[in-house]
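There is one chain below, alone, in structure tokens, taken in the form predicted on its own.
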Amino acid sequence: MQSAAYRVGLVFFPAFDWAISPDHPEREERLLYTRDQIAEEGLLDVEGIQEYRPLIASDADICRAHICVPTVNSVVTQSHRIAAGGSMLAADLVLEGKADRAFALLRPPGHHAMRIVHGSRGFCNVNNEAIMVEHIRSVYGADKRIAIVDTDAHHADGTQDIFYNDPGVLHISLHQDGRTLYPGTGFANERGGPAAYGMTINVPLPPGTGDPGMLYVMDHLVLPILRDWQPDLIVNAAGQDNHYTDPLTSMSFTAQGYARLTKMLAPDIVVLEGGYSIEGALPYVNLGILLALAGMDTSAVREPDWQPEVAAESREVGYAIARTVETLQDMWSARRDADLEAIFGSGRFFHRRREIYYDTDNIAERQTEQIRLCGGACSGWRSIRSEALHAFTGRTVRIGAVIVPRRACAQCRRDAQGEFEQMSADARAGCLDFAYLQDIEGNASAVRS
């Protein structure tokens, strides 16, 4: 057998004893036939190819990029946490030089959880990528520009909201269109907050989008938009519902598909997310993205079932496809010229509402958010108001939550501060049940009421 031509940090952790529900989609099984299929092709013997135990996720690490409501142990398991510390380890075996590239292929996927967490939505209890993202700013230096590149077939809305005014990370989300698909989110026009706008791209795909089309999006769109921001680390959420065998869609790609696409992109990192054909998709995508990651061939990558025809696109697809990148390329070119206070106002705060439902729990939840219009280096402080009704036990849970980013200014410091010491004493006084102060570059706090 060839020898691989990267050294890949394989991250394996199944969660096998970890489940939403017996026959749940996201269950024990979805990584039981990748390991057999990787271990039959003889890939962890290959040269180059080393496998790791995960690390796990502390309090702290959580807490970077998650208000977990009321605590992070109420809404994560140990599962939860070796998944985003493996996650952690495969950015560790990369920026430390023990791999050249990683692949973190573990379960629970991540890519729906919010900033806010009142419980599971989407499948997903704490986001993985941006509890890694954060650990390698916080441990190689908050400088480093990163990439991230969702591939998922349903819109990473959970990762969008964590880095929504984070001029530091790009976040690229290829998703079918969410009039289609949950979580319904993921349009051109959700661009990023007012110290990010245009870093907030998203490629809303229509069903039976295959491999043409999803390779045309990398060519056309994605690789020159990283050309010209030039991060420093690709990481790709690498999503495998977009496979033409995965209940939960309606795409059309394929493991020989996904296997290019890896090896254009040339992700530093890959973090599985979704994909739910358990037997029909995953050990043959897997196996593809491993060997594109290695550099080494992937030409005889085939589902057992494939035929020429199930990656083909009608003709309207690939119009439709190509009207979209037409149009996110124009966005992206004249994103420095958008009039920010047209869009974001003029005054101190810009305010968004928002409702958001988790699917999983049958939690409603509704937001009000301020961010502090500051300008210069300073992304500007956040403070969010929610009120999440649990249906199955009736009760509201309101919080505040206030959010000081990396590089805050002195100013946004003590505002900050100011508008914790209030929520503090709205919960002593009965009005919220917690108040919650989470500062980056620092702790998280919270008082109970």
Contents of the next structure:
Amino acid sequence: MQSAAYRVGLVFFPAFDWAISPDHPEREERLLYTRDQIAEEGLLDVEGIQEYRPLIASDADICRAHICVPTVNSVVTQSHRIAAGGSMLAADLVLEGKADRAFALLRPPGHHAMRIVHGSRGFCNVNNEAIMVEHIRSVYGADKRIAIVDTDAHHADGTQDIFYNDPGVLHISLHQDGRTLYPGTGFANERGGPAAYGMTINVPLPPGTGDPGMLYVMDHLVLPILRDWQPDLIVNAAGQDNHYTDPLTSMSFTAQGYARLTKMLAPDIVVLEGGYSIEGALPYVNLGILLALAGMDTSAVREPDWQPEVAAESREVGYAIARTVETLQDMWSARRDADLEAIFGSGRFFHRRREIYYDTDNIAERQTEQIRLCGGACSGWRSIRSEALHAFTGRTVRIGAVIVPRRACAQCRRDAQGEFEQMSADARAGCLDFAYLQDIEGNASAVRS
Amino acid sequence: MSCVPVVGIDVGGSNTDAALIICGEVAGTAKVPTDPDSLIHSTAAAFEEALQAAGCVRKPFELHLSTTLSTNAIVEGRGDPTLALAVPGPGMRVEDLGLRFPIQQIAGSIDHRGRVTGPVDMESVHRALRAAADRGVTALSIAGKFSHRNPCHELQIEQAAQAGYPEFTSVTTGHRVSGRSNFPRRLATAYLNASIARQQGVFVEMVEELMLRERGAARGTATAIGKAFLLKANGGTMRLAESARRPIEAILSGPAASTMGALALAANPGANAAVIDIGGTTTDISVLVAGIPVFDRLGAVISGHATLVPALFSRSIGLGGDSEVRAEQSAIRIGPRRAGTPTILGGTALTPTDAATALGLAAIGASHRHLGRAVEALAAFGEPIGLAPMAAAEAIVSAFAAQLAAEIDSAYRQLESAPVYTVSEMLAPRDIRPRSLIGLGAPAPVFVPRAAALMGLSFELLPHHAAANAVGAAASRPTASITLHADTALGTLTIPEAGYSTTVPLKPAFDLKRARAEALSWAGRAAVELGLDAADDASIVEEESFNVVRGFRTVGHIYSIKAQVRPEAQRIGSLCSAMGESTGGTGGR
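What would you give as the form predicted together with the partner chain, now that the form predicted on its own is on the page?
Time for the whole complex; same chain goes first.
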């Protein structure tokens, strides 16, 4: 039997008995043909490629990354717990040295799930990468520097939200331009919060971007930034909907392109995100990624309908990508020179208001947020007041949440506690339905009204 | 219960065992040394002895044979030169598959749903066939990626070979060897099968002659041959004649024979149990769940060839009566190497057998005239680690039991970590853990009770343990398994093992219920072809059902069903005190 240059841990969980609804793209059938392809290729007989059964994420695992409203069980199914737990296991395999690299090839996906979860958006309930990153930092060291490179065609707005003000996580999202695709965000000027400015990098790509454009971005932007920042771990959130056959997007990436991207990026952990060309793309893209992770030859991986033209890009697309890359290169090198006062103000707090739409569950959420501009090593406590209108039921849920970041200073910790007591009082008085305290280094707690 | 006498013969590496079963009871056993150059002679000799031991029962009988013939042919690389044609299509490079034999690649491709995505290049097929035939090659294997979903390319090549190249007397197609996914294994299985088919054919003829001789002696006529069966790696049998077509299924039948022996002889075979077969060099661990032997997930691995041959799960560890014993700091480690002949049997090595015998725990076949030397060896071993001879012996026996218990646990952990693909299986894992250990093999009475005590389990030692493999062969029945794949969106249904393809309509004309019925009936039919009397005992062992949705509309269904006539052992009673063997007993906590 052949052997792999890198030992790869494969956590494969296709959830063959779970769907959002029978005809939904996120249904039982999604990874069927991928399973068939991997099994038929005999990949699991390769010396060094080892398949593992996922873990089941607990409430505590999920609550490190999320505030679930009203409870974890009300917004996740067992299937979500397994997808999150499988991602955690993938990290364990690498960090415990059982594998050189790991691939969490599982569903349902998670990268549209934000810190506060009222329901499902973009087919996502909880964020697999975020739960994994918080698991890594809780178990293997809070100072681990982790880079997430999201190559799904949709902007990873959930992951961006969770690590928005987190200087320990570099989040790079490559995606089809938000003006042409859900969720409509992910522009170059979204660069992170006051304590992590420049650590969020968005690369909006024009529709029609193919192999040359994606690989150009890797070569000229992603890899130089990673060389510069020197992460301890590189996570690839590998959505497969940039593929030329994907029914929901307008990109022209191929299985060969994904394989080359994986070789270039050399991620420690790959987590599957979206991708709904379940027959024409996923079997071949997943095969390409697995072989590339194992350091094996990918030259014979090809879609049956592949023609040289499918990945071709127009000249305009190439120019547009080059311009975006140039802008982002400049932003990265100048990130420390940014005038933070001009962006976040000079007061004690930075305030922002947002409206978030949950397409899958038809929920409209309004958030007001304040972040303490603490300075120094402390990224500042935060509070969020959120009101969610559940259109299907007509019910409105109002919550308050206080977030104590890792390595918060003593003052921020005290102030956060004070704010949580205020919110709890509001909850008792009926002004809020629930109040939450998320304190990753302490214990999260919730108070019901 | 059938009252036709059955002779079970297990041709092992060093000994050939035979057991004669009459009306569900062991009527005689025999043991002769295996002649590696002539397995048929060993078979005949063991056969004769078993009949004599039983007082010359000569009436119509069945012969159940477990032999290392095909295993040896592969392990020793004695297969015939074989042309292996592969139709890989895109994916992993064939050069990277790590196959241990040369293959000829043919262009052509079929996708995961069995659609032809590239035609097979017949010109290069003809070139390859011509060239191989001219070199004198007579065996041919043909395997394509996804041929289990659509065998058309394999069939096209097979037809070309049959029509124009009579030189190829042994042809194996990949889809017929297994309906399971795994192209490299399918390639290897088809190749190995083709390469040993001729030799198996010769062996079948020799056994048939032997049968004629025995029958002739009984009745003075050589017209009818008693039924003869060959044991397979999955613990089932097939008609001897059938084995010339599918010799690959007979590999590694030895461990299967011991598991089936345990099923036949155990007092309580219906419970979860581990079967522990302890020999001189190795111990084989196999697993019963609710009395049904657990299968290897993918298929047997032989001599570095991963195959799709259905096989019982068996973990072989280097731990036996003749294993090496050594002290590592204060801990005692046993195996995995064989030390040589135990001191107590006249050798020079200190082994677990010496320790057990010195403690009076084991009655070794040989006399105890070397007991003094064994105690000396124990003293020499114990001295540097501060143990008196008997304390050293006790420590060695305990270390053996502890290692055995750890290996049993690890085998279960391996089975329990097998991937599952549904939420329900994740949430409700099957309880496969053993309630008892079933021991067989000469050293079992010493070590199995101790390992069971360490694991908090009860134990059972099998009667006739030395001939349990032969009993297992005798007690087994024909088995067959088939894989049905129906894709109603494409309108296709294939049962590759049966060489059956047809068209199917959409729901409600064809649904899961019909797919199940079809699968059961084909599994039964396949078992009858292999010698089973009635076709009504098939069961479904795996099942998947998917909606095929395109553009937010269900356009069909995919049903994948594996049906099987599963291995089953006739219950064998333990009457024969004439056997001169320990009949063991049950005990534990």
